[in-house]
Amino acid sequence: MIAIENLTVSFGGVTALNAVTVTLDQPVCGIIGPNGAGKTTFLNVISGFVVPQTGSIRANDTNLLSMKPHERARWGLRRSFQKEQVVNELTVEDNIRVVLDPLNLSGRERRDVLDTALDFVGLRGMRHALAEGLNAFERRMTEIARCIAGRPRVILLDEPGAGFSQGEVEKLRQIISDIHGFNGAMVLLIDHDVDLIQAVCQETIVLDFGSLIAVGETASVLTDPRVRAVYLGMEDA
């Protein structure tokens, strides 16, 4: 469970998040809204890359705001970005291995974690391939494997489905849906693909100009007139 209270972030005269208060407790939670709504800022605050002016964030009774970014990573917070962060000069396996360094794992445990993460995303046969030779989907799968390896508690995914074919999106959809059953981690997902959000997210929040305008069961949120107006661009008669 993630409990957020009165979260406010301002950049100069622009309020990116405006006293956002919400509790999220489902395995996969969607975050949607138009461009500039504050979605990525929301994840950046949880990650520790942005310090809010006010507010608190508690995840599984842990005060995240009291921790530095590397401490949150050691605790179990993992993150992907709109532009994937895969190191070309490393193999697929070594791109995943880097998140295991802070964990107290034996050599056998480390090998088992790598094997299961690679199996989960379908890249075990490519473990020794250099990342520079991967296509866009394989690079994204490498990043997701890095997120799910080890002992993650919360995984933040920022538009992981952008630019993929329908078949690739279907595979991504299944992988995201299976994460909680695989390792128990909670997933927060930003994506503009409403079909993806509806398929994998049990609950969804909607931001607009930094304010929370809707939260709840995903199907209900997506039919909310306010959401249809500000995000889907639809006006009810």
Second form
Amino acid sequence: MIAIENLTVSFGGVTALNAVTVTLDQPVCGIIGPNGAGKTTFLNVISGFVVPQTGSIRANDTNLLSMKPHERARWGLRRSFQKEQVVNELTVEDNIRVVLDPLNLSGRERRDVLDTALDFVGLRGMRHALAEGLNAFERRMTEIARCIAGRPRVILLDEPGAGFSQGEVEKLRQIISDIHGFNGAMVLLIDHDVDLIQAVCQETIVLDFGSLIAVGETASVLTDPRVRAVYLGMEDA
Amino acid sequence: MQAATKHLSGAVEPDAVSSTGFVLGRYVPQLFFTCAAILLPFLVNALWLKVLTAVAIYALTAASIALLYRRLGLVSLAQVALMGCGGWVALRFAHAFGLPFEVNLMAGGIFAGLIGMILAYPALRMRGLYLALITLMAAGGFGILINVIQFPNGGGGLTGFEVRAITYMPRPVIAISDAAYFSYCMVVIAFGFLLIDVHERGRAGRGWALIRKSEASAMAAGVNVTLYKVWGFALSGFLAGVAGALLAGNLQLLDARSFPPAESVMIFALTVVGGAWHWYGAVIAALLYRLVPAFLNDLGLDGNAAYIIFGLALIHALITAPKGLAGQLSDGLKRLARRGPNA
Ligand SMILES: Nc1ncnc2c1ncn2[C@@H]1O[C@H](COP(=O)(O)OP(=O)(O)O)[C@@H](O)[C@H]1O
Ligand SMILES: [Mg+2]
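Compare with the form predicted alone: the form predicted in complex with the partner chain:
Every component of the complex follows; first up is the chain already shown.
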């Protein structure tokens, strides 16, 4: 469960998040909103890259704001970035292993965790390949494996589906839906693909100009007239 | 940036171990240095062996520079000064305690490693030109300081320097002669390269790789960026310090005038020319740095003419060989190997 209270972030004159208060407790929660709505900023605050002016974030009753970003990662917070961050000169396996390094796992546990993570995203066959040779989808999968390996508690995915074909998004959908069953982690998912959000998120929040304009069960949020107005407004622009 | 990260692949090619199963591939540098340690004393005369000892020592310095450059994208222009720090402490220990050479060597390395950690501090906030300037200033500071306190030469007091006292630093018992000392240096350097390799393939290497990709991605993966940068500088400083201690053992004394900051700049430039992405880039850098001037002297030319050659090599590298001469060499060899079976 993530409980966010009165979260405000501004960059100079731009208010990227405006007194957002929300409690999320479903396995997969969607975050939608037009470009510049503050979605990435929302994830950045949770993962510690942006310090909010006001507000608090509690995840499973832990105060996240008091921890540095790498401490949050060790606590079990994982994230992927809008622009994927796979390292070319490392192997697929080493790209994933890096998140296991700081955890106190035995050699055996580490191997098991790595194997299951590779299986989960279907990259076991290319574990020794240099990431340099991967295609965009395999790179995204490597990054997702990095997010789900170990014992994560909260996983933040920033537009993981952007730029993929229908078939690839379908695989991605399956994988995201399976995460909670796989390791019990809660997933926050930003995406512009409303079909993907609808398919995997039990709960969805909508941001617009930094303000929370809707939150609730995904189906009802997506039919909310205010949300439709925001999306129609976006299409006009 | 994309292009730069691509070049990294040459340094840590895991397929040498995994796909071809050629485990020895990993230890090529160690094999190379061991062979050199055994064969070269028989092949070259005393004069050239002294030059090659210096080459070996500066290869370790170049490797320490290449490590920071390749792994963290950081430019350190203080490595020769760090050698001086290591050399100073090794000399001081040798004269003060009369302990085995290896202890002095480690003391020099550890001290330079600690100084390296201090240099890591500015590196936490800046990179590129600004960091280069800070390290250069540190090297300049060392240059001034060492001209005042001088290197220990068996004198009394804290600095261990007296104008008249000339006590030579004892070499390791097993490596008294020049030939034996050359082989000794080669073995130490083989271990130095192994230390780098172990770090690059392990946890540190993975952390550094992510930091180089982006600090945000490293933090998001739980990498303590501060710690890993300090670690990189400590390792680099340690290696430079060991090189400095070896240099002290080679000459058995050190001269403050041989550690001006400009030397750090020179060896950095040559490391880029040699190629920071391959282990033998450091060897090429050291050969250029020490062997070329010796050759010119041997031909009766002014050793300073080497600077012209260095300049040309740098221009050559900047224009045609972003991975340095080592990169060109390895690309050439790969092309040959690919053509081989068909021919
Ligand atoms: N580091 C930053 N510095 C200044 N402005 C920022 C920064 N990050 C985001 N912003 C601004 O905050 C607003 C929200 O951005 P963002 O969270 O990236 O939106 P989204 O991910 O929903 O498209 C935008 O107006 C953006 O320009
Ligand atoms: Mg965004």
